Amino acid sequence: MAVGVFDSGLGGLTVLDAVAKRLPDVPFVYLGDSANAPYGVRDADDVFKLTKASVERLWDAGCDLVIMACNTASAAALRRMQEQGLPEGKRVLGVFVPLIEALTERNWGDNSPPREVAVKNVALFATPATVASRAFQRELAFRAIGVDVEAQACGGLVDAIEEGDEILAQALVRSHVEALKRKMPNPQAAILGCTHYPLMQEHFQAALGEDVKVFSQADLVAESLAYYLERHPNMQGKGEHSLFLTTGDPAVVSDKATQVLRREIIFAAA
């Protein structure tokens, strides 16, 4: 019955925890890939073979369907993945659909032809690898159109996020903000598209000012997974029991997820 959840570190903890919140009844296993993060840096390439391979593991956990809560992996492998075909019976969603649904205020599933939206200058906020595949506009543009987007890339700010450090991240994230700012000055939205990103949602809120709306993907991610298995529950997998496990050091990673989460998590060795 076990549904994944992957992630490149620890951001996907904040996706994982609003799932678990929202459908309590089931079991998830996570996989943070915590010994080749962050993925940010790399290259697509790189990031589809780390990302392969991270979601196979799944499937042998007993994970039918898997999340792939990391947006530089969504961006860069989640379309290669499909378009080599799956194998039979297993399922892989990313996390950037949900989100620009909310955007441009679609149904869950809503193919019509893209539409003109309220929202016309939209900030987002990503790692390098992310804005460089330009696959939030390209999935943007399936959606609305007359909508401009100013892609910032933040630099250190995942590497601080997993350090802990969260004074330079609030530094970091001031100098994103302003950056973006200096090529848009007046963003009516702010995309969080990155999963490690909502752990600093407050600071972001503060540096862009209260009248942007702010966007991060964890609850949108948990209605959207909660909707898709009621049509179908048949992809929730042979597992059935919660596992966290990761690829880096279980001791190390389950001391920071456990500050992240601030309750204790038990990682293993993936």
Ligand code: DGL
The other form holds:
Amino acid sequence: MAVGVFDSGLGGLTVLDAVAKRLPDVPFVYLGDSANAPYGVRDADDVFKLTKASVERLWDAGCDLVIMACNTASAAALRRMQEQGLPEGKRVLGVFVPLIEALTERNWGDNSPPREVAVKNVALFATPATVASRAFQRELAFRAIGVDVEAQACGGLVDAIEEGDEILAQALVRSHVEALKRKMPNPQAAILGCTHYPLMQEHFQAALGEDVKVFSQADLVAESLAYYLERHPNMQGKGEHSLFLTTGDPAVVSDKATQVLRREIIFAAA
Ligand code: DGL
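So that was the form predicted on its own. Now I'd like the form predicted together with D-glutamic acid (DGL), please.
Everything in the complex follows now, all chains and molecules, and the chain you saw is the first one.
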């Protein structure tokens, strides 16, 4: 057993890196559904079915706890899976929660009424499916008032990152930031609401300007997981080995992952 980390493809590796660094003694099983990536252009039912199958694969691999390191899956499938009921002893955690906690400077368990927060104008960059779900705005509205969120669906960016086409990815970041700024000229903060986007964080920061605070999920999720495992140590399982699984071609995915993270990563077939 180990802790599972799931994404549609390579983006969740940004989260895996951070959680593995924060919790070096915990084995992680990573599953990238590369055969079906990108999820961000699929409809909610499709994302739900694919996400459910992947999470079940990780449960079968012995992971009691699965981190859904994919905003698109978290937006379209997490609540629905929880409402349908999870098997005894199994848990799934999404990646929105730690981000909203950080933005609103409060804890998830804090059920007091929504209140004013320091940040007023927030730019949200995410996949078309995450933007369409409005899940981020909904969760934020439970906790904060007076925050104006302008969302930009970053079409094409996940494909460019998955393909390793850095020039195209940079051009897309610039054009999506320009499009956002036409709608909201002076955001105070920006949310990278897709786990692929931290791989382009310096380009987002450069296009937005140094005075915009850019929130990305990896470190926030790592802290949140460490806190969760402190409170629920039995969810860690007993596994000793980390593993990388893909529904795509393991050789191709290993090459791309190694190129993206700049260290050797070997995937096996899921
Ligand atoms: N990395 C995923 C996310 O956080 C989505 C990528 C995709 O479109 O498959 O939203």
